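Here we start with a single chain on its own, the form predicted alone, put down as C-alpha cells.
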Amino acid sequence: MTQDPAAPKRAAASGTDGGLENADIQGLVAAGYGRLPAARYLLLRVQNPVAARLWLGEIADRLTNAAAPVTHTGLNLAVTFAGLERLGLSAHTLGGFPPEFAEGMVTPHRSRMLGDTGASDPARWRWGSLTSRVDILLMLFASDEPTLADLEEATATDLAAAGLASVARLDTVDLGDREHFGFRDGIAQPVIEGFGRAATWRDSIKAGEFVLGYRNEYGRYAPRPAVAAGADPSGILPEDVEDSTVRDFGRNGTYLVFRQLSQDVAGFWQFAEREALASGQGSAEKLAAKIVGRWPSGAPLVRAPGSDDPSLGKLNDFDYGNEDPSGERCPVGAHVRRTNPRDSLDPSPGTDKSVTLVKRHRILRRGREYGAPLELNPTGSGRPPVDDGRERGLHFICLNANLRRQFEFVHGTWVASRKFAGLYDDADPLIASRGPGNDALTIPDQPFRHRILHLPQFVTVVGGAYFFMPGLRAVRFLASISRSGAQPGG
C-alpha cells in the first residue's frame, strides 16, 4: 500500500529536481489563502466542449499561481476525469491517470473502503453521485464578501454561454482558527519542501508527495499522464523529466479530494454531556477531547491529559510512540491520532522509522467551513447546545500526488478501519460512519479501560469527487485543443 506503482523505467530514474516551478503551480498548493477569508466553490458540468475550451483559454491567464502574491482575490480550477474526457483529452493521455482517479470516488468498492455507507451512501449525495456528474470545480477566494461577489461576476456571469451548467454553488463561512465542533483546527499541516517555509523534519515533506513531476518520499516520481510530442505542436507542455519523447501533462498538477461533510454539532455535545455523566469520564469537554485527541484550545492530550491548557494550543512538536504508547493520555483511536499517527505505528513505534512511514501518507488540507456556527454554550448556562435546524459543516479539501497511497490510505486504513493500531471495533469516533461493530471508543485507563459504546454519527458525507488540479501550462493545453484541432496523446 505504501509503494508508488511506477513503471520500471520511472522507478530506476536518477537525477535531482530543480526548484519548484511556482509560476506553473496553482496557488492553492502553496497556501490556503488564509488572508482571503471569503470563499465560494462553483461545481460545473460541461455541456458544450468547444465553448468550454474557449472559456478555459480565457480564464487560464487569470488563475492564481504559487508565485503570485496574495492580495485581494484568488482563483483556482480543478477537473474530474469525466471533465477531462468531455474537454477532449485523448484516451491515450487519460490512460496515464491512476485507476482511482479514473473510477472516481463513488464506485461500490471504494465507498466500502472509505466508509461511505448508510447515511453517507453516495446514492444520497447532493452532488458527485453517479446521477449528479461534476466536471469542473472553480474555487473563488477574496478578502471580503463584496470583493468575492465582484470576482464571481467577472468569472462566472454567463456560464451557459461558456458551455457550462451549474451543478452546485457552495458558500463558506470564516470561523477563524476553529471548526464547528469548537476545536482549534489546522495545527498539524505538512510543509512542502521548496516553498521556503521552515518546518521540523517530521512535517517537512518532499514536493513530489503533493506536486507531480518532483521526487517524493521514496525518491521517485509519481506516475503522470503523458502527451506525445507531436500532439503538442505549439510546445505548450514541458518535456517529461524521465522520457524526452513525450510531454508531461501532469507536471505541476496535483489531485484534489473534495468531500462535503455535514456536522451534527448539537448531537456531538449532547452525547458528550450525556455519556460523560453515565461513564464517569468527567466533563463533556474532557470526553470530547478524548474523541478528538486535543482540547478545544488545540492543546494535545499527550501534554495536557487532565485539563485544557491554552498555552499549548498551537503545539505540534510531540510524539505518541515515545510519550504515550498505550494511549492512556490520548486514546489510540482518537481522531487526530488516527489521521497523523506520528511515531506510533509498527514496525518500529517510537523511532524515526515510524515517522518516515507516516510521512509517506500525509495529505495537505485546504478546506473551509460552511453554515452559521452554533452557540456552544447558550447564554452561559454550561448546558450543551440545542439543534437549531440549520445545516453546518466542512467543505473538506485535501491535496496529494497519489490518491491511493495518501488520501485513500489515510481514510480507509486509519480513519474508517475498526482495527487501526490493534483496536477491534473502533472506527474514527468523530468522522466515521456508524454501523454494527464500528461504534465504540476505547479509553485506556488504570486499573481498567473504559469503553464508550453506541457512538452516534456526528459527520455525514453529502457530496464529493476526485479532481485533478492541473498546472497552468496543462490548462492552456486543454484550451488549445479547440484552436489547433490537435488530439492530445497521439
Second form
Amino acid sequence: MTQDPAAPKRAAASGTDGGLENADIQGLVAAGYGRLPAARYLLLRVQNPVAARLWLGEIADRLTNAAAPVTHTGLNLAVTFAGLERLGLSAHTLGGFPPEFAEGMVTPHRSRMLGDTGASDPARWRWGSLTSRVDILLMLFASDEPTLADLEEATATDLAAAGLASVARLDTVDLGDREHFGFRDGIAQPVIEGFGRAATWRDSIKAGEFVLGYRNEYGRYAPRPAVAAGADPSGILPEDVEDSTVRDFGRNGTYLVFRQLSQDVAGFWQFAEREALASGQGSAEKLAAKIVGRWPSGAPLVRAPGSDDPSLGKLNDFDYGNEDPSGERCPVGAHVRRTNPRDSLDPSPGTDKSVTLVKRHRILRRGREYGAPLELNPTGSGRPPVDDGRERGLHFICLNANLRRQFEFVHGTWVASRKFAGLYDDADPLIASRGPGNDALTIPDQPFRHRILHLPQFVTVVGGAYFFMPGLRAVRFLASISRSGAQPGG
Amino acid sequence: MPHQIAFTAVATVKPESLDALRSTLREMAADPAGNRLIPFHKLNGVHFARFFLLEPTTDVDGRPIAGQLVFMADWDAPLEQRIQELAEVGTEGLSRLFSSCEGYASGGGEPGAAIQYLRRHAVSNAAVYVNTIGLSASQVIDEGRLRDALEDYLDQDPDLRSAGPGAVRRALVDRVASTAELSWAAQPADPPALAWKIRELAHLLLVPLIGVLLLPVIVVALPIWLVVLRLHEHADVALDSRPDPARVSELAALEDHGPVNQFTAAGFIKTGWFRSLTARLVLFLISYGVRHIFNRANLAGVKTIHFARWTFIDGGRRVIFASNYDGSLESYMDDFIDKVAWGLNAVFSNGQGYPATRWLLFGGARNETAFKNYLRAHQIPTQVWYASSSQLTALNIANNRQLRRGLRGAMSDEAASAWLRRL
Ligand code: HEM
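Okay, that's the form predicted alone, but what's the structure of the form predicted in complex with the partner chain?
Below, the chain from earlier opens the complete complex, with every other chain and molecule after it.
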C-alpha cells in the first residue's frame, strides 16, 4: 500500500499496519544504493531560515523515495535537532523528540557511554562538536562521478542563495564490497518487515524498529513528535496512528547516526603481523580475522575456523550460542559477534529467546568509505603496508527508530563496554577507543586463551551527529513553515 | 564469609540547613572513595554505600513532607562493627551531615553521637536482593586479585601452551599454593555464621508452613482481592509523564563513570488501603523469593544486579527502590522489561502513575516507553555513591569465585578445560 505523497490524503489511523508507505519514506531506508557507487555528503548550516526553507521546498520534490526505481541518482536529506530548530519547527513539536536526539551526540555523558574519549574526544572533532554545529545533511548518490557532479550542481551549488553554509563536504570512495582494512563489508543486515525481501526470522525486524509510525519489536509505536492539527492547515502531515487529534511529524522518518571514523590501516596490519610473529600463532590474517569475526573474504569464523574460505564469503545464516558457545572459533569480543550477538546472550544462549532480545538492538548500516585505499600487500611478499600519511576511513551511517535502544545500546553496551558478555577488559578490538583497562583482546583457544594486552587503537572518531531523516511529507511541512520564521500555533 | 546486610538510615533535614547539606554532599561527591569527610575506601566490609537527599515534597494528598537525608550501605555482618568503623573513619563527615538534620546532638568530634544517630534512624527494608548471599566484600576483592594473578601466570609461561588442560590447571594450582599472598585461595571461604544459617532455614520453612495454615483464609480472600485489584486497575490513571530533560541530564551526569552504576528512585503508593496492602504483600513475597530462591547470582535471568532493596518511608506512604547494577541504565531497563517485567509490575504498579497493568503482573513494564519514562521520572540523584569493587561486574565476580573453586580437588581433563575457559 503506497500513497501519493503529493496528495494531502491521510491514512486512516489504523491503516499503516497494512503496509509501509514507501513513497513517503526516504530511499536510503530501503536500500544503500549499491548500484550508485559515487556518493558525497554535504554537511550544511542554516544561515537564513527563510531562504533555506525555500531551498528545502525545491529539494523535497527531488528526494528519492523508497518506492521509486533507482537508476542514475539518489538524493536524501536529514536534519539535526538544531537544524529543525533553525528551520522554525515549533517548540511543541521539538519537545516530542526524545532527549538523546535533542541533546545530540556530544554530551559528556554520551561521550563516556559511546567511548568517545582520548583521541576520539569530540573536542577534537572536525564537525559535529559543540563548536562546529551541523544542521542539515544532504546525501548525494550517482552512477558515476560526472553524474554526481551534475546532481550537486542541481541541488547545492549556490549555497549562499539557499541560506546555507557548508560545514564539510565529504567525499566517498568505492572499494567494491571491501572496507579499508580489507574485509568484505555489508554482509549482515536486518531486513525490514514489509519491504518484501525474504529473510530469516532472526534478521526480519518489525518496521517500527527502523521507521516511525509502525509497530516495533515490542508491538508498540516509538515516541514521535506531534504537530497540532491547527498548525498544519493545508493538511500536509498524516494523522498520528494513535491520536487522531494530532498530526505526526515523525511518521515514515527515522534517526540517522553519522560518525566519521578514521582508520589506521597500516597500524592495523603492522600490529597483526607483529603479534602473529610474537605469539607464534598463525598468520597476521588469522589474528585480524579473530578481531573482526570474519575473514577478509567475509567467511564467518564460526564456519571457517582454520583458514579463509571465499566460498562462504557471503554466508550469514549461522549463530554463536549453539555453534561456538565459548568463542574458540569466533572470539566473544570480536567485532561482528558483539555488534550482533545473535543467539549468544543470557539468559538462555542458543535459544530463540536470546535472539528475540537481540532483535531489539539491531541497526541498519548505510555507510560508505572515504579516502584512497592503502595497498595492503605492497611488495607482494605478504609484508604489511607502511602508512602513506593520507587519511582514510568509514563514513559510518546507520538508521534506527530508537537511538537509545538501538545505536546507543549497540555502541555503548556492546562495542565500547569492556565487560561485554562476561569479559573483563576487552572493548571492541576493531573499532573501540582505548584507555587503561579496556585494551585487552582475549582469543579463546586450547588449552587456554591467548591474551593480547595494550591493543592499539585502529579507529578514531573525527566527526559525528545524530540526524532525523524525515518522511517526505514532513520535509514538505518543514519547507512550508510560515515566513514569519516560526510554525504557527504550537 | 559473613552474610551481607542492607542498612538504611533516614533523617529529617532541617529546612534551613538544606543548602548546607547539599554543599556537603557535593564536596563528598567529588571523590566518594577518598574524600576527607568520609573516606569510604578506608572502610572494610563495605560493598556499596550511598548518601542522597530526598527533596522536600508533598504527598498524594498534598501534605508537605520535609527533606530527608538517606544513607544506605550494603555491607558485611556484624552490623555493629560496620557502624562503629563508619563513625570512626567518617567522624567529621557524619557530624557535618547530621548537623543539618533534626535531633542530632553533636558529640564534639566523638564518633559516639553519630553511632547513636545512625542506630536511632535505622529503617528496616521491605525486601533486599543480594546477588550472592554470603560473599563478603573482602572476598570479592581477593578473588579479583587471584584472577589477575592466574591470568598473569598464563601469560608468563609460554611452555604451558604445549601441555594438556589438566597439566595447565595443576601448574596454576601449584603456582597459587607457592605464592604466599594467595595461599588463602586453596581453602574454601568460611561459610556464614551457623546461627544465621539456622535463622535463614527457619524462615525458609516457616513462611510456607504459615501459608499452608492460612490456606483457608487465602482461598476465600484471593478471589475478593483479585476482583478489587481489577477494579483498581480499571480506575487507576497511568501517567506517561516524560521526565524533565534538565533532570535527565542531571541524572546522566552521575552515570557510566565505570562498568557499575547506581539507581535510586522514590515513589508514592497510590491512595487507599488496598494498594498499601498489596505493595506490602508483594514485597513480602519478593523478599522471600530473593532470600531463598534467587540468591545465586541470577535474578530470574538478570545477572547484572549486585544489590537492590525496597524500603518504605514516610509511614508507608512512599517506597524507595535502590540498586547497584552493571552497564548502562538503558540496558538495565531493558533487562527489566525483557526478563522480570512481572516482578516489577507487581511492586511498582502500586505506585502512583505507573503504566497500566492487568492482573498485577501483565502489561505495565511491557509498555517500553511509558515504563522507561516512569523510572526516569521517579529517579533521584544519588549524590554520593561508593563502590568498593567498582571495576568488577557481577558476572566477573561470579566467574572469579568459580576460578577459586576450581583450584581445589581433582578434575578430569574436560572439567579442567572448562575451568580454563574462565580465564
Ligand atoms: C571503521 C569502522 C568499522 C569497520 C572497519 C567495520 C567493519 C565491519 C566488518 C568487516 C563487518 C563484517 C561484515 C558484515 O557483517 O557486514 C562489520 C559488521 C558489522 N558492524 Fe562494523 N565496522 C566499523 C564500525 C562499526 C560501527 C561504528 C558499528 C556500530 C555500532 C558497527 C556495527 C556493525 C554491525 C551491526 C555489523 C553486522 C554484524 C552482524 O550482523 O553479524 N560497525 N563491520
